[in-house]
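Quick heads-up: it's one chain on its own, the form predicted on its own, in structure tokens.
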Amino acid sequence: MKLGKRKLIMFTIIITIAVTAIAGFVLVQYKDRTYFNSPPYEAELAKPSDVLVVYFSRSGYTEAMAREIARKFNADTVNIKSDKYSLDFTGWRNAANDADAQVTSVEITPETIDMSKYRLIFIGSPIWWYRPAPPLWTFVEKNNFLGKNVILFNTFNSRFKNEEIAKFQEALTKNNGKLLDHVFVRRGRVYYQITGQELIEQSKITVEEKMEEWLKVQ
């Protein structure tokens, strides 16, 4: 093979890799600034519940899972907000930096919740850099889970690390909570992610499979 042809092949490969990387980044940025609006949920006030669902969701997918959990239990819900992780490039950069630095204390609203009337509490967030997002750590740090059974739920693109979930469990135990279970839905990498509707369906299946087991625990 002539040297000129080899250079052409190498140049083509480099250009292909660069274009793929740029396209992936652009797609991530587009998806990261698009909020998935799942079907709304409201608890039936005539049927008071002793189940609470607390969640942080930056792009709507964890909210979709939270709403499906709440629907099954007619649960009360609380949506944690954090302006630091806005749905733009700055928010994306803050999320990436804080997750990488394993930040566990950020400004959230609300910080504390009266959980005295609830028997079972679900808390959820996306997974960032293999661990729950910072707002969820903050919520656990600020609240007393005395005598409460807690189920952690997450959505994510890649994966979580068991050691990070164990650290989260330690933080919860420190504030008197008991981690009963951990459930999740994996969306997949950027080029082959499941749709929002598919995530909702998987959330329904996950809850239905576990619901009886959770209700048995007193």
Ligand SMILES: Cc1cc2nc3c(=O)[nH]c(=O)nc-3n(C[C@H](O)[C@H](O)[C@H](O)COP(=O)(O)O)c2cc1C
Second form
Amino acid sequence: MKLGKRKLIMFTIIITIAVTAIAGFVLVQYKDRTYFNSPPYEAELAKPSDVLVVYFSRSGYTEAMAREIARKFNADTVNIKSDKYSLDFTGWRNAANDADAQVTSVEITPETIDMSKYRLIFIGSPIWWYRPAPPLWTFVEKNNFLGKNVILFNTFNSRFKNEEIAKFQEALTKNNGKLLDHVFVRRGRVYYQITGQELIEQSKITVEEKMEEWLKVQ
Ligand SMILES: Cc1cc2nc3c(=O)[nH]c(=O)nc-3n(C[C@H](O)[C@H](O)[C@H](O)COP(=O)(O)O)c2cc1C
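Show the form predicted together with the ligand, please, the one above being the form predicted on its own.
Following is the full complex, with the preceding chain placed first.
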């Protein structure tokens, strides 16, 4: 009888864990297929800027942050595309596998950008497996950042690792870039995430707090 009760408790615990894990996975897959369409942005041609915002975004959240940064500086923007990370299960699996293997070279479009007219360059991506996503590493590997101040920006759910950001800085330094800062918006774990609008508000505040300081750096 005693053994039966213990077995029942164990069974209940295992089922609860399994159901929570499955529900989490289903929720991630569902949310992962929904692109967040943030308000569009276009630089005003009459006010040329020496700031560029380059970003990769799989589901729209880093794009939302990129657009808010760009709005503050009237910056030009470049959206890096990478077909293998489509917004379906195959894309998610490719993302998970490549991030886990710390891949730093994938097909991206565009691969190189003429950055001669820019002084300050923002580069952004989501965090995958605690580090910037592979397309951003590829972009850094393929371009020369000589004389450029660079600010890394990321969106993510819960955490990144500082040692991975340090590795990213090393890759940038190897191609002559100077990392000025790292800014980010944490969305929260999949069960209690901030909304897209809240992410936009937080992006605005993050930029406003630091923009004067960034612009002072020669
Ligand atoms: C394959 C994969 C791995 C992820 N790994 C992490 C992680 O290590 N830490 C984290 O906080 N969020 C992680 N996330 C969540 C994303 O960073 C987060 O949803 C991000 O805001 C998505 O940005 P995007 O809409 O620009 O693609 C991961 C997402 C995917 C698809």
